[in-house]
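Just the one chain here, laid out as structure tokens, in the form predicted alone.
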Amino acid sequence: MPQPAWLDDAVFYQIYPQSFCDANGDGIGDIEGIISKLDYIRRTGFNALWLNPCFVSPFKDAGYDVQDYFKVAPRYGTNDDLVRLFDEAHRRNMHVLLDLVPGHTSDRCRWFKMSAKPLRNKYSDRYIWSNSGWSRPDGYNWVVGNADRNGAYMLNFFLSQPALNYGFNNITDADWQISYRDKRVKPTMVAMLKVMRFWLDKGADGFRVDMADSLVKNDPDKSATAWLWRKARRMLDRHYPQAALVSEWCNAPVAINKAGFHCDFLLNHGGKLTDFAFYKRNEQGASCAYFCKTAHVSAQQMLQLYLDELAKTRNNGYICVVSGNHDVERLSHYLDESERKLAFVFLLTLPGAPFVYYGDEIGMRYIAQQSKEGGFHRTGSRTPMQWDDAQPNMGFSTAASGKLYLDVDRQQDAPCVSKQMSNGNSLWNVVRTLAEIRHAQADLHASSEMTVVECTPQGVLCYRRGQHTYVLLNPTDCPQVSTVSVGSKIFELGTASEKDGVTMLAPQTAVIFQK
């Protein structure tokens, strides 16, 4: 199937707009920031951004409860402020994903306001209601009392999110499910293309999908939801064919083979290769993740089924990996700098378009603390981008401090991207000079295959991308030996060195070589 070709040598950048940098000084990031640090992304090597949503929201979820999908919201800036980012970007060869929120909206949504009111309308139909306000069949979370609407409405994920109506696969009460193939819920999906259509007639170039399979309900095998994201790739393919889409949903095989995303990125979902490559831990609570120095566990199991999903999907899209997002806690929390600077090997090597959650760059820590916006435990991986010590608010805001969306790290160590580039030896230096190779080379392209020569029982991975370029990983603690012989070096954390014709890797050794 035929993708957007920028997205073969894409390395996205994701930014949480609310906490990235602010600079009207009211305490809250925003479009401008993002357009001030521009050259700060480009330099470090991303040429691909994914913005969190941007819309007018009550904020009960941090802005997945939009409430109206046309205009952003003004703590951000104006429509015109993000098609000015979008131009800036474009004029530094940067492409720009927006985050599309297709299953629910907020209950401030004007479509909502109107399908709760108790004469009918067009708009009756565009959220799932039962057939009473009495009547709430199991199965589902739904609210009563809320509307003049004699019946009660499904939720979708928050109290404020109701569920945008798709229909149902299989129906199983009359009385109130209606087919997804009904001309009564028509109407939703096409108002989602509009508001496809609308970003990227302003210079957008694509959508994240959050909870992409959460629109049909009933839908065990997803084969309704699939079908009818089908549809919207048929329109990005018929008029925006550079435009890309990549779903929330870690299953790549229907995702991608099924439902026509691009791109479908690994969460930290047990049993994926995100969570047993960072996160995993053990009864005990401790770490067998296979890039925890201490766990000495052998990448198999960790490979086994994201290989199988990559042949699955082969030619037809990219599984992508990420280094974290707003919904988890942050890769520091679970790796230490050594750690993640052979996590960033692996991230950066992979097929697919990798995806690098603002701050990771430069090893942000994750903050426990009170929740803010329905982020809960995920509040403390959404603190502000930490800029420069020596700045107020590590840069991120003029603000009074008690002002700002969220703290920064006032820990005397807390990183920072001043400190971080001018230290040689950094995470952030490591990140550049990765990406800075990934661009560079295509065998390390989205497209490109990917083939595990060594895969030993003490943890020493090699695999090939596409021709001649082979990354080699020791990610323990101990001296390790590989039976691959390494060619011209073009990246080496650590040292690797011929002997006896074999290999020794020093501890924590990464190694990327071409022959």
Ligand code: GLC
Contents of the next structure:
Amino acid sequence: MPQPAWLDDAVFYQIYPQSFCDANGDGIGDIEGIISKLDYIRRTGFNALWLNPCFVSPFKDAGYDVQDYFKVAPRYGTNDDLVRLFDEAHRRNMHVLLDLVPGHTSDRCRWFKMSAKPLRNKYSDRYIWSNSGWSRPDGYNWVVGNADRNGAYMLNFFLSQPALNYGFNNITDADWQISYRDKRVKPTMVAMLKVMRFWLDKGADGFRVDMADSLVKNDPDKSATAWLWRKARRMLDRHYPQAALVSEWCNAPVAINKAGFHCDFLLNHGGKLTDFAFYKRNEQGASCAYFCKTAHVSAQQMLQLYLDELAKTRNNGYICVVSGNHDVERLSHYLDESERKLAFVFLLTLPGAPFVYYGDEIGMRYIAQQSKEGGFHRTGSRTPMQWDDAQPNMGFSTAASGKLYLDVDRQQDAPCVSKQMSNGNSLWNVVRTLAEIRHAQADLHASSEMTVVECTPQGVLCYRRGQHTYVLLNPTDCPQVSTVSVGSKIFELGTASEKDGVTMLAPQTAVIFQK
Ligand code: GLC
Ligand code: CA
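Next up, the form predicted in complex with this ligand. The previous block was the form predicted alone.
Full assembly next; the chain just shown is listed first.
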């Protein structure tokens, strides 16, 4: 299958628009602010962006409750500002993904208001309704009493997010369930394709697709949902062959091979690589993640399923590992800075396109706090980017500090870009160096092969990318021995030295070398 060529060397940066940079001083981030920081992003080594939803919304779920798919939320700017962001990014050889939310809308969306009318109209089947207000079949989340239409409507996520109707695969109650092949539900995907074309025509380079597996209901093997996405993929292949589709699915063989996504995210799901690498805890609550220096675990479990899924999706698309995102506690909540440096070596040398969540490159903290806009525990990972130590808000905004969308990290030692940039040993410098190395070495690009060369019970891991490039890791706080001889080094954290025919690895060492 054809792939957008730019994905092979893409290193993504995820921007949560409310919290990145406030250009007009109203206390909330905006598109103009993002444009003003493109040079910083590019300089750090990121050449692609994913923007969380920036469309008109009542923000009951931070914008994942879209009210108007065709209009930028005024708090972020205008459609013209977004087009300017595309242009400014393209001028710097960067690409921009928007966030497409296809599974649900806000209950304030015009489609929903029309669907909720008692009189039948062209939107009546756009959402999933039961037969009457009194009928709320088990196994689904219903809302009743919020509209004059005699029926209950199904939710996809929060109370404010009614499920769009893409039909059902297994019909268990023909009274109200419509087949996904029925012409009454076809307009839903047609509408979503129209949204995609609208933004692609304006210069977007593709979409991160929210809850991509959630379209067709009663679809346990996801075959019907995949069938729908293949339609979207055909449209792209025909008209926008350089546009990328990235799914929030976390099941690469299905998302990539069956549904036709170019990329699938690997999030924090239990049993997956990121869980074993960054998050996992034992029954006593202590970290047993591979990159925790005191855990001393083999990389074997971490890699097993990943390598299997990599082999299954080979040549079809990419598994994308993320440093975190707006839904999980930040990486710094789980790993200390020395551990995160090694974690970034891993993240930035894996196949597929890596995604770094804004602020993770400077070690921003998870700050537990009161929920904002449906964030709940996630709010702590959504605080404003810290640019420098200037008052009042660390360079994020000139608004009075009490006027911010969310407060900045006000702790004495809060990390910020300017301090990280001027310190040669900072996390930022490690990330920047790694991104640069990745761009320069075709072996490290998304499509090149990964082969495990050594994986010891003590935690040493060595893998080859492509023909000549190797990554050797000792994430533990103990010296370790590797049988792999190190060729010419292109990156080194800690020390790897050859002695008596073996390689001695100092605690927390990572080397990239070629031979
Ligand atoms: C995805 C988003 C999350 C949102 C949910 C509902 O998981 O990442 O932030 O709340 O979908 O749209
Ligand atoms: Ca603003």
